[in-house]
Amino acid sequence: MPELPEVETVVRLINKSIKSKTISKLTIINKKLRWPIDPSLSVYTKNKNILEIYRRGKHIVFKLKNGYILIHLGMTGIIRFFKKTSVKKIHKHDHYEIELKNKSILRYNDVRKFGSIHWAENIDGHFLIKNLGVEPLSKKLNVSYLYKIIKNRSVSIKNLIMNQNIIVGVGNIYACESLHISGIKPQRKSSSISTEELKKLISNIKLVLRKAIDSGGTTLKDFKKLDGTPGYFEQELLIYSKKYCRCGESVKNIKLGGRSSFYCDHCQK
């Protein structure tokens, strides 16, 4: 499933790709996603302005003057960008595209369909976003607001960190190299960790999610980007889905919410 560097990644490319930012008209191709696709997304978008583009979460947001298109790549969501004058047939998957003034085609394909568009007139308000927690590349998430939380949980500290209601964007992989090099196993209690070990964890949340986005994301299995090439932070990581660690142990692999949970019991504690 792609996480918040791979949809980071994706939202650079769009930003980066596209020159027109007048929506000429939004087709549906296929509504049958995770929520159907409300046919009004065409009328509410026809002939209106990008404001901005940004993430939220793994989500993707298309701002226009009149709301908020809300854009989620479920597990195997792909968006891809092409002229037009060199327009690509439909494919079986595709489900939805977006054409610009200038003729350029953002089209969207999900074999799985667990993807997802909707239309928001506040953003804030919206069923997938109002309950999300912090940013974590923001000054938001910082020692006192996760020790604040941490002190009185049992639950794990994996599993903690990759509660989207409490930090977005922390996925399986992502909190497992995070925790890795900051020396924590993955199934310690949260109200173990010090606010020592608690202030490096947070650093190397973000120092692990910016090595991710400069590297385009991960690709394991599905994640493509907007021109089909994939992610190579796969190529830096330490830990996930590692045999040996770099200290020469074995890589212990167990489940903690359902997640291979990848850590080193020498380097770990």
Given for the second form:
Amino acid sequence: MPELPEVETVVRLINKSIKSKTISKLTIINKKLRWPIDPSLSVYTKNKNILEIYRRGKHIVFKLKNGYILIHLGMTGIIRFFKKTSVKKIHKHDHYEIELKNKSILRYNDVRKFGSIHWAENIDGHFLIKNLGVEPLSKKLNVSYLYKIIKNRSVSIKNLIMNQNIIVGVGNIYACESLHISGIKPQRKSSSISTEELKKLISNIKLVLRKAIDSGGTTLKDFKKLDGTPGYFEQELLIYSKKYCRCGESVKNIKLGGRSSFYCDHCQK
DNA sequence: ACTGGATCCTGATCGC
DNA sequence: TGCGATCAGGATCCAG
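Since the one above is the form predicted on its own, can you give the form predicted together with the DNA too?
So here's everything in the complex, that chain up top.
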């Protein structure tokens, strides 16, 4: 489910929803995730104040006084928010929950178990964070930064912009969309991209992500619901999962790095 | 150092 | 209707 805009939306909604800033307890329901959940998380977070909740790449970060909770949603991670009094039943794929002082609860559910939760005393040194690339919506993503990287790379440009060590937050859908709008075929070798094309690509990555955040903000209101299978940005997609391009040409779907890659032979060079 | 492919897991959907 | 194959918005690990 989650690329940068979805994670950003979830973070904003959590910030908006939670009234109490104190964690009363963190309970592990099923520790089997991408990495087994460290039981110490419950100890470190008990009765701690939340100083800040923010996003880094596709990670959700809870900053506490004594360290950080790092949450990744994987493919199918969902965070539900509810009052303790209204919900008690544990659902099949629930993995942990964070209870706040005022009895509201954030509960994590993940069908495919590709998500994760970690404790980090020092976030910058954490193995999931330390090698992350630049935030795409920041000024750090610019032509000179990316040109230095692409000029010596033979990997496809789509896989390159999805590489979290280079740019964070861009996943399969938004990679396809950005390349489509930029008129670039996803399978092109990174080194073959001209500076003109790169300039276009960078500004379109930013554009697509911003638009998706905007629409996520208005349509993802029901993220509390477990069945909140998101359809938010879907209506705005131009190429991902489409049969036909706007130009009328049928859309091609090839595998790159094992992922479906949609493009239009006519509109993308 | 870089690259493509296999891999983790469950459930929905597709084709026969 | 049933059943196996395929696919899913992620990212790590591993061999070459």
